[in-house]
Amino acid sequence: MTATATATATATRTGPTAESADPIPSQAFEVRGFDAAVGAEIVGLDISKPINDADFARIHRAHLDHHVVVFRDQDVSPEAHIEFSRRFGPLEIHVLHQFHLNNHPQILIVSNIKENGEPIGLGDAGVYWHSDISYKPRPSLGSLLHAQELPAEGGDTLFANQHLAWDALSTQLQQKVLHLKAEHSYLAKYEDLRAKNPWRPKLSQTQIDEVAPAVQPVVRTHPETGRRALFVSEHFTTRIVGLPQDESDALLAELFAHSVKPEFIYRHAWKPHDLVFWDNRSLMHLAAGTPDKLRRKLYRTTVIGDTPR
């Protein structure tokens, strides 16, 4: 199936049959594509308004063109956050169930932010390159993250157009990695993270059962545009099944500074109730990091996607 259709058949699924009369009216928003690797601002869509079939398939097929959307001005509640969110599938439970949003699991709070001197969220989140939950046999499809409170400097989210970095390797390292297969594991840095700062809270059993490794393909098909992208992540990402530990952690090494280089990344400056869409199977994202002296707080949801190919 084509991207287009896809994304059309996606918003019909959602909305009335395609005999019937859509009831619900359009929204005046306009797509604006990044001079950048990657990335789009939609400007005067409002999420917590019902969303026609014909809207809806712009939105999507925005998300498959630029990989993350920018939604401006999103002045919205937790449950519209929630159920625009679920227009693109089922959402995930974070493994964290400490920082969940109180009534809202479908939530979790990204902050720096103490109160009783127990932090509210997740303040290291997204301090290494990642794709959002590859370590899990079925991987977000998107992260939705919403602007709360942003702080005057830094707080940045940068992104890497993991398509662009699979068609810049050589060919003869695209054939040597095709068909690889590696491991990927929520717990390769979660003790050492926590071990440099307060954020992190110590895992029970059950949670560590709940993020057993995964293996994953070295090279992912998207499914919805048919495009390949690498799936490797210096977080989560820990060694490349069949190959001795020494030549997989170089192949490793040499793939993660590649796929980050600069001409496949866009920076993200937030602006107050941003709420920003990326696509897990053709991004990764970075933190770049809040000066601790300042307050940073946001919302996000993740949906699940499929199982990689």
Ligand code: OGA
The other form holds:
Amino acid sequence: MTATATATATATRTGPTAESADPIPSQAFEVRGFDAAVGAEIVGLDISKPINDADFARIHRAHLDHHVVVFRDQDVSPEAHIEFSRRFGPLEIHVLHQFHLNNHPQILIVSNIKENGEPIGLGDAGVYWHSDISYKPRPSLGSLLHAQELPAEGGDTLFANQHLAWDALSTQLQQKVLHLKAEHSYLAKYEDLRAKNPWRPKLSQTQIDEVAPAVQPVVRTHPETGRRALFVSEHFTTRIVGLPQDESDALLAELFAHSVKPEFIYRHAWKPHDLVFWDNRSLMHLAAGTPDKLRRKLYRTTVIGDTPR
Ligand code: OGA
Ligand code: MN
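Other form of same protein, the form predicted in complex with N-oxalylglycine (OGA), not the form predicted on its own:
The complete assembly is shown below, putting the previous chain first.
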């Protein structure tokens, strides 16, 4: 555009929102896809600095294309972590309020650390494959997990691409499960976990009421990309609606085994200051585990998503 045309166009507009130039400068960052079934790293971006619409669109695109994006070297405060997360949607307040960060209920502390004999966070988060909050009518769009303190060994997180899992199902199984629905429950494994980890809080009646089971499609269509994904998990899915329990158990066992085949997986080995943002509509994830004697602490925000369809 010539200088004259620009001046004319600007002059005919009214009010600051009509100005096309974004006042926030772009950040020079790179998106580098991993050589894996999912995942990319973003290098050179500081999520605690203002992010303009063009940069945000690139980040959003990378999240949709790669399903898990690793923002390297993020030295961010809880406030900045929350503010960045909110750009993707409203935030979940996790039912385990015992493990909210002080004054920041939007952050769940994921940690195996005990202080004065008391757990400071959820120490066994993700020990079964799952998609966050699938037990609520509106499960999570995605979660943003920020490393605070990492163990010298262990502590990896695995991600399994459920679009690939759907694509790789036999045509026969695809037809069988396409229109099925399944029940998901936060309580499915809660007592088992409490038996293994007695520090897990006993849920109050209010907490139990907050996590009444939800029915979800076994196969969901990603609301932004239109791709189908399997949406059942060993952690939360209790039964296929309308099938006798033995048939339901057998079908779920088959789907669980299929959904986490090695070719669908990216294993994240955490680096200091990583902030990992995954798509709960596309992926399941699993905590590989941390030796008890080593400390691990991360902060999680969870963006609320759509009703799965
Ligand atoms: C989570 C989770 C896994 C991990 O925070 O939602 O499942 O490796 N975490 O900490
Ligand atoms: Mn999780």
